[in-house]
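Below you'll find only one chain, the form predicted on its own, shown as structure tokens.
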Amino acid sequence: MIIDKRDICALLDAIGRDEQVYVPGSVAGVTQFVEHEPGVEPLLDVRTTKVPPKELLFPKAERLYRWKTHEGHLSIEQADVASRPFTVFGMRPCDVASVERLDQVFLTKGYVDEFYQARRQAATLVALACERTDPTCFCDSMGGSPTRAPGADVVLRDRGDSYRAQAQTERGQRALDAWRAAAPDAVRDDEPGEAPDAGDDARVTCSLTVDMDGVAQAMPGLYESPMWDDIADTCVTCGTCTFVCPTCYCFDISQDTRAAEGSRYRCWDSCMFVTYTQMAGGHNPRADKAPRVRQRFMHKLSYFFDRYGENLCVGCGRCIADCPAGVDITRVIDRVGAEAAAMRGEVAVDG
């Protein structure tokens, strides 16, 4: 299917008829999914937004239950789960892998997040693949690809003036067919003889490199290396990179009371800040930032690999972009790697 890029907003009115459609968009000069409204632009040409669409399946916020106390009798009603379909058009191949990660997190190894396979189940992932790239993406060296977005329900890629869009599962099937019956002025069929555009790697690459190669299997070895108090000192513990990571999931349960009646809800919480780990009995298990600047590598780049085969790392580089200390995920791979080359007694560390 062809969609001329002067009929992309006609496109997603015609979506928006049916159920919610997210763009990449603006809000306060900050890049971030939005709601598409009728008319206003998407900013499709922005290649990583400063905030990942996460939040659209994972909110900052939501409650879980409400409970209340009457004549001594607890009566409690759990949030409803259920959620309407939405469309999430125009993610980049970093943040459809994101979500990959996010569903082996709430939907594998014997737990379902209700709440997460909700939204899960009613979304619809329309990926656009990337024709370049930005200077702190990396996304090639963490197993991903610019070009390719193999967990999308569709596709697309530039060709000039028009997007090509191909569906990848039934999903993305059905929405092709609902926007040709939707919107037919929008669209057109592909012309006659063409093959499937599947994208081409060699094409679009990133500049920035790291060697993955045994930095899982390495990091535990480090775990008492004095790498992590170099790295800390540093680090300002702000949670920036946490807030703007499409895969970081800590949240925090808490509890909104009034009265005899009140409700629970979860938010976003960060490995970075102290009270993260806080005990009730007052004990914290990291309360130096060390442990947590450690803590926040070993899970992305180790912990998560041994659970799920693959790193929690997609290569976005939001968090290289948007560090106010400049930590870099990358340089602290590169140290791993050189580390253990040297506790082998290959190289020497440098610095």
Second form
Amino acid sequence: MIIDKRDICALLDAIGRDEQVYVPGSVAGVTQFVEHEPGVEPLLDVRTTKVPPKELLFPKAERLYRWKTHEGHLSIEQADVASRPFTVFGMRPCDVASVERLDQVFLTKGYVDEFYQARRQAATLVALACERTDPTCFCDSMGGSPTRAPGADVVLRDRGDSYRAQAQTERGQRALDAWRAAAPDAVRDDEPGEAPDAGDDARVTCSLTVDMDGVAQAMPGLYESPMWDDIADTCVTCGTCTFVCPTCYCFDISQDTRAAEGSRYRCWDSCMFVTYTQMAGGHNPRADKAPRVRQRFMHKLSYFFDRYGENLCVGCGRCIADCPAGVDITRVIDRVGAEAAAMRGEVAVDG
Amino acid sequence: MTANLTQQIRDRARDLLQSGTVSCFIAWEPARFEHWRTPVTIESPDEVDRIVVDEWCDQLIAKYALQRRGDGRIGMVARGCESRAVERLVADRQVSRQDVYLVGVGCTGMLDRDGGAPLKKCEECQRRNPVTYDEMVGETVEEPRPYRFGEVDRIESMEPEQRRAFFDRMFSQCAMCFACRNVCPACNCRSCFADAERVGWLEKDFGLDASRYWGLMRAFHTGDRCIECGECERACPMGLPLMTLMHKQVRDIDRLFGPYEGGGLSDAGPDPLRSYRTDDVEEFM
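Return one more block: the form predicted in complex with its partner chain, after the form predicted on its own shown previously.
Following is the full complex, with the preceding chain placed first.
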């Protein structure tokens, strides 16, 4: 299916009549996924939005249940887990890859998170393949590709004045059928005989590359390495990297208590925060910065790999761009590689 | 900043480390991309060639001294902002002045690593030269003392509803990442109220009430100690115009209790919001 760029807004208006559509937009200068408003052009030229689309599936805060006591009787009201169908339009391949990681966490290994599952099943993911990359992009070093988004229901590819939409799942095919029905003037069929475009890893590449070979395996051996003290020296342990990360999924459960009623909710947490591992008795196993910094990189690059066979970093580069102290996960990866080589007794040779 | 400043600082850092005057030296080193810098703490004279000091050193490094307390004297490069931060830390009893050794440099302002435009915090800077130092490298620079209350004027001229909307919109984008606090030299509490174990001091629901409460509490708590370095605003990943609240307080303090130029200046006198006089202004009562 072909969609002329000038008709994108009309198509989104039409999809938006039946369900919520989220598109890249800007609020107070912060690029993020926003609900499409009729007539408002989405910012499809933005590559990675400042805020990832993670919260559409895994909200920053989500009520689990409400409670109330009345004349000595406690009543509990479960939160509604149902979600109405919605479309996320214009996700970059790294962000689609991040959803695949979240799926692993919230839907596999015998654990199903019903809140996540309800949103996930309601979501149609429409990817927008990248024609260019940012200097901080390194998805193709992390098992991804700027031009492919295998986890998406539909993938859009830029053809200059138009996008070509291809369904990759049954849900995606149903979406294209629905678009055709809802906005027949905004879409047209592919040119006759036009072959499916599966993306081309060689056509668009990231200038930033890292060598991930052996990194996940080497990291446990570097648990006591002084490199974590060095990185922690620079890190200010704010939560920026974890909150702009499309795959960081750690949460806390907190409560809002008002006299005889209240609610419990889960909310994003950050392993960078000192409170993250604070225990009731006062002990904190990660009271110092270095163990917290180590935990984040261990989780991204080793622990998750052990459990799921993939890295928890998709190479979107947001943490690199936004870290106020200039901490850079790709430099950490380089350092892990160098330390591991040194431990194996290999001598690094320049040139 | 002069072209050979990096070399001069490296030479001084090497001497200071070699002679044992300092146990470490805080500066910047190049990061992965051209014009990107990251703070570095050098401990060995053999490592000083990692240091770079130029117009791309966007982070304020003074607060890194706190994590080196007790290890011996801490050396660092001190521009106007670092020197004011040290004054702040000394006034707050976080370090004593002789715990740090300041290699002062006159600063003509930092540039944005991605476009080369002057950083906003530097365009508003009131002290480009260090207000305290142990030695100077290079010449002092002119002090243009630019007007920094333009945004405050604009917000003050708004109708109350408009102003409310401005701040609600601003705080609605807060990520609650606490980068503002963690880079702020005036935020030096050992334990922040936002990290209080008891549930309920600060809601964790990322709602507007929580972020507005956080932002205002932090602004008030640092109000008469803010050194106007602008690091909170630079560090904020969401681009919140946090300095509007700080500049507003500096000017209010000047008008109500003045003369007052801002925190971290040796000649600023007692901190105005934490000293009490019976003839204090009470126009809000």
